[in-house]
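Shown here is one chain on its own, the form predicted on its own, set out as C-alpha cells.
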Amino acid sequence: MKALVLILTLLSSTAFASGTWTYWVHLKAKDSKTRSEISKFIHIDQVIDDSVYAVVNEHDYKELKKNFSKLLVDHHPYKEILPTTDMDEFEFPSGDEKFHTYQEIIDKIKELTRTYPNLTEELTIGNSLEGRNLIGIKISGAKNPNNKFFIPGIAFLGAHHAREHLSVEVPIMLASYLLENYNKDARIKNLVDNREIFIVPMVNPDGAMYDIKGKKYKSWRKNRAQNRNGTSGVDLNRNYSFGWGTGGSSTSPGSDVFMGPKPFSEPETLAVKEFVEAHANIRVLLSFHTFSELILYPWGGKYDGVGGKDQQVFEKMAQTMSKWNRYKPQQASDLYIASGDTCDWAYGTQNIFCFTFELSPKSMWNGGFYPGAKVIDKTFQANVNPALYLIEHAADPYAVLNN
C-alpha cells in the first residue's frame, strides 16, 4: 500500500497532455509471450514476477481495456494539472534543476570543446523535427594525418525517449569525466589517445523539452511528429529498420509505441543511421534509457539469440559490466518483444555490438522516470567502469573471450 501511495503521489504531481487522461496500470502477464502481446499496444515500464506495470496515455488504456480486460488488475487515472508558470519556459520542475535542458547541453559541449580543444570536436549529426540541432561531442587524442590509420570508435546515445532525462545525464557526465581525467589517469589517457568516442546526449530534444515545458513533467515518451490523425509523436526506439513492425510496436499513431509510417520516417532516427553508417570504425554502441537497472543486448525483436561467437561476446560483456553496476544482464526479448529498436538495427545491419542500459531506479516504486536529481551522481558512478570497459574493447570486442 505504501508503494502504491508513492506512485500516486509521483503521478499526481505530473502534468500530462492537455485534455487527456493518463493511467497507471497493473496487468497480469505470466510469461514473456503474454508480455509480448501486451507490448504491441503499450510500453511496459516494469516487470515483477507475473505482473507488469506501466504509465499509459488514454489511447493505450482504451486498447488495454479492449484487448486485455481479463488481465487488467488495477488502474488509476490522472487528469492534467495545469502549470502555473510560463508554458514557454523549458526548465525542470523545482528540485530537479540539476538535470540539463537542451540549451544547457549545448552550453556544456561548447564549454568542453573550448577547454579541451586538442581532444574534442563539436558534432551536429542532424536536426530534429522541430529544427533543433542533434548535438554531440567527439573525444579523441589520436593523431591520424590523412586518415592513415584505423582508429576504433564507440558511440554513446541518450534520450531516445523524452521522459528519460537521466539518460542524458550519464553520457554528458561521461564526456566531462574523460576529459577532466585525461592528464590524471593513465588508463583514460591511453583510451582517449587510441579511440574515437562519439557522445550524443539527447537524440530526442523536441520530446525531452516538451516533457518539461512549463516546469511540469508530462510523462511524454515520443518525438513531436504531427501524425495524420491529429495525434503527436513517434516512438523513436521502434522506428529503426531492422525487424521494423514485426512485434512489440503499434501501427496506431496515438500509441506510445507508434512505430511511425515507415522505417526512419523521423529525422532523429535517420540522423543516427546516417552518422553511424558514415563512421565505419564504430564497433560498439551504448544506448542509455531508463528505468529498471538492466543490461540488454540483441535480439529485442525476436526470441532467438544471435548465436555463435557473437552470442558469447554479448553475454560475456554484459555479465562483466553487471559486476560493476549491479544491473541484470539479459537478452532484450527475455522481457518482451520490441522491434525496430536501436540495438537490433546497429547489430543486425552494421555488425556493431550494441547494448541498452536501462538506468536507475530499479522500479517505479523508487521514482520511475522521475527519480529526482539525487540519483544522478550515483547512477553515473555505477556506470563509469562499464563505459570504460566498452571503450577499451571497441578495438576488438572478441578479445573479451580470451579473458
Ligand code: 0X9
The other form holds:
Amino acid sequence: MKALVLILTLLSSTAFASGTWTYWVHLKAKDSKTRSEISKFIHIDQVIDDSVYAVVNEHDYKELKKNFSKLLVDHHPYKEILPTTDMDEFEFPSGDEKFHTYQEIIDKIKELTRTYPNLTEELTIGNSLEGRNLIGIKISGAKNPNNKFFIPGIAFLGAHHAREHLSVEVPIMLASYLLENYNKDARIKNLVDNREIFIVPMVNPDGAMYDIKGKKYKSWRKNRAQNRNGTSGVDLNRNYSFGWGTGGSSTSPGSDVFMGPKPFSEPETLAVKEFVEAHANIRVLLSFHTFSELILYPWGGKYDGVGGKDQQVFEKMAQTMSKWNRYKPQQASDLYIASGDTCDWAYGTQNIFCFTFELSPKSMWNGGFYPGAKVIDKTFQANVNPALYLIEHAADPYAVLNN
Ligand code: 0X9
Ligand code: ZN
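Output the structure of the form predicted in complex with the ligand; the preceding block shows the form predicted on its own.
The next block holds the full complex; its first chain is the one shown before.
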C-alpha cells in the first residue's frame, strides 16, 4: 500500500512539475579578465572581491558546468518557474503592488499629461515585439515656437531588463517629481523651462510583464522574441550596434546574454536608436538598471577608457553623483566586458554622455532583483540629486571640468 502511494505521488508530481528551473551559482573569478570570460555565457548578477554570483537559467547553468566547472564553488537549484497560461493576469505578486505594471505606467503618463498639459507631451517611440506601445513622456517648459533655439535634451530610460522593476519606478517618479515641483522650486522650474527631458520608463514592457505574469516572479531578463531554436528572448543590453558581439554576450539564443541575430534586431532597441537619433539635442542619457548600486560609464565593451577630455567628464560626473547616492562610480568594463549595451552605442555613435545606474539593493542578500516595494521611495530619493545634476549639465557636460 505504502509503495502504491509513493508511486502515485511520484507520478502526480512529475505530471505537474512541468516548469523550468533557475540555479544559484557562485564562481571564483580572480580578476576582470576572468569575469569577462564568464560574461560571454551568463549574466553576472553580482561581483564581490574574487567571486561572482548569479541566478541563471537552465541553458546557462549547463554552459557553466561545461565550461567553468573548475571555477564553480557552489551551485544549487534555486526556483522552479512554472508555465503561465493566457488567463494569467499581469499583476505584481502580493506585497509588491506598489510597482507599476505596463498599464499603470500608461495610466500614470496619461494622468501627468492631463494635469500638466503645458509642460508635457505623451511619447510613443515605437512598439514592442508583442505590439505594446513603447510609451514615454516629454517634459519641457521651453517656449520654442519657431524651433529657433537649440534646447538641450536629456533622456532617462528604464527597464531594458525585464526583472529590474525598480528601474521603472525611479524614472516615472522623476517625471512626477519634476512636474509637481515646477511651481514650488525655482531650480526645477528653471531646469524644466530650459531643457527637453525625455523619459521612457519601460523599454522592455513585454519582458517586464512576462516576469510578473500570474503574480509570480520569473527572474526574466530579456525581451520576448521567439528565437529560431524555440527559446525566447534577446538581451536588449547586448543588442545595440556599437561593438556588437565583441565580448560579454552570447550567440546562443537560450542564453540570458543572447546578443540577437544582428544589431538592432529587436524593435525595442531600434526604437531607442531611432528616437535618440531623431533628437539631436540629447547630450546626456541615463539608463536605469538594477542592482548593485553602481554608476557605470563607457566603455563597457572594452577595457580602454574613452580617453581625453571626455574621460575626465565621465569621471567627474560619476564621482559627483556618487556623493549623493553613495553608489560606486566605475568604468562599465571594470565590472565585466559586455558589448552592445546602450551606453557604448549612445556615446560611441552619438557622443552622448551616457551612464548606466545599477540601482539598489547593493547585493543579492538584500533581495537582488526583487528587494520589495519598501525600497522604492528610498531609491528614488537617493537619485533625485544625480538626476537633477544630469539635467542641469545636459546644456554643456564639459562645464563640469570648470569647477
Ligand atoms: O549586464 C548588463 O547589461 C548591466 N548589468 S545588469 O545587471 N543590469 O544586467 C551592466 C551593463 C554595463 N556594461 C558593462 N558591464 N560592460
Ligand atoms: Zn539590467
